[in-house]
Partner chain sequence: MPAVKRHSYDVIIVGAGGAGMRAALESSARVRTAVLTKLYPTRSHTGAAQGGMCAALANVEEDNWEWHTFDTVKGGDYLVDQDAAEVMCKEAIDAVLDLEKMGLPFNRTPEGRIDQRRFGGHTRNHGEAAVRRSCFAADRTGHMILQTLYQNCVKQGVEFFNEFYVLDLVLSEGRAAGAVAYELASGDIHVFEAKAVVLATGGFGKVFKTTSNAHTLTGDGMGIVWRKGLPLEDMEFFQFHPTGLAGLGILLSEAARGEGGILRNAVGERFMERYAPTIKDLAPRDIVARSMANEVREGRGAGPNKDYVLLDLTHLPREQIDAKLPDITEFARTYLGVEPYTEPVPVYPTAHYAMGGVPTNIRAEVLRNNTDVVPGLYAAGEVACVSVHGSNRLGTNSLLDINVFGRRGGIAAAEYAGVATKAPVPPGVESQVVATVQRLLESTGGDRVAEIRSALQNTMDMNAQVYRTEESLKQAEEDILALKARYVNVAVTDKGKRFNSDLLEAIELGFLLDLAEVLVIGARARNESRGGHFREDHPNRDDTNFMRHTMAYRNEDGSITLDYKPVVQTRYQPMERKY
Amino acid sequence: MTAVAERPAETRAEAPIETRPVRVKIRRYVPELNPEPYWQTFEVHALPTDRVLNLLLDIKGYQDGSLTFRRSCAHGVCGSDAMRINGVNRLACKVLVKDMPDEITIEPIKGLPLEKDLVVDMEPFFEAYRSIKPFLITYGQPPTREHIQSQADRERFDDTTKCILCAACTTSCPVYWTDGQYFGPAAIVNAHRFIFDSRDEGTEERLEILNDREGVWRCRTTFNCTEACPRGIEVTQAIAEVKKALLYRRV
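Isolated chain model, in the form predicted together with the partner chain, this chain only:
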């Protein structure tokens, strides 16, 4: 099915900027109307500055209001719009259309229960995150002012503090696809963020959780996660560091 975009005059059709026709092929799923997922193709006139999210907004706004996806910040900081774009997990708001071919295929991320169109149930993902105790654990009297932490100690876990819980990594992991019980890279990244924080005293309990059957040892180092991460986090390396900490029981 192909529909042609009708754009309001002031935004595209009459804009003096050159637009480029792009075919957006979307895997749709509307269980209330149709028990099976299906493909639908839309044609959109893309502006040179458009990101894939703009195309989706345009389709929703001017062609089919029922197209459903999550979005909020529109600049890669909230983690709402991870999806499979031409087979790779990306944030739709960070992919420039001008870097894409004339046909763009969009599917929901894999491994989480599908709800509708590009929307998946995020609960299992957040449950895995919550299960690794993603919070600072300290015992004894808190300091009167701040904890003292050296710049080097602060640097130690800087990379993993950048995580926006978008699930791009976890849902690109072949182990996670076949075994939904596996915590997945994002949970391990967030465990890393605390295990390597010099202020934290919960390392033992956290490592115990990660040593579990469904924990860190399931990782097969395929690097999909690192490639998928829109924040440039060295996910595989973080997992390797957690594995090492488990082997030697120290950080």
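What would the structure be for the form predicted alone, rather than the form predicted together with the partner chain?
Partners and other molecules have been left off, which leaves just the chain.
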């Protein structure tokens, strides 16, 4: 009997993922060349799995090296690449091309001084953050053992520990756009994180800071901040809880 070699099963080649052309319309600002911002459009061939940050890197690497923007980890953790994408504050590294139309508009976040292209001066934002004393405050002698905290006590402020200081919430707030003195949602969120921490003894100090006319009472509850948060923090709810704490001195 003659042995017959079996033909190997034919494997079906996977179809390559097709790219599609995407028009990226960027609001540019180059103060040394033009005192006014202007729009510039680029075309990029993108994969569905690309993120908006990939498009910006492609433009900067192959079309216009002068394009300026911030980015770091590219994984939605550092918060560096917050910008307005199709009119909504987002992290460029978290927005997928497959979820976007064929034309994408990109602008810097609003309410902060513009420096160049998509880069803004973050100092006013961090000044408000520092003003609410974002650190644990205790008085008296240093403890001789660790501060014990129950799981329920930790859960009380768990949501607001997720803030990455990207400024997406603060710069989506209409009050912040028009009032340069308002603390803004991110500062209040970070105050919330310590106000409701059972180990902290600085509640009264922070509540008095936020009781200022430009503090927590300037919030108009538009929910822009909650919608803009890339970490899913219930920002508006946290602000409401701080207001309640002011009225009833922490609940």
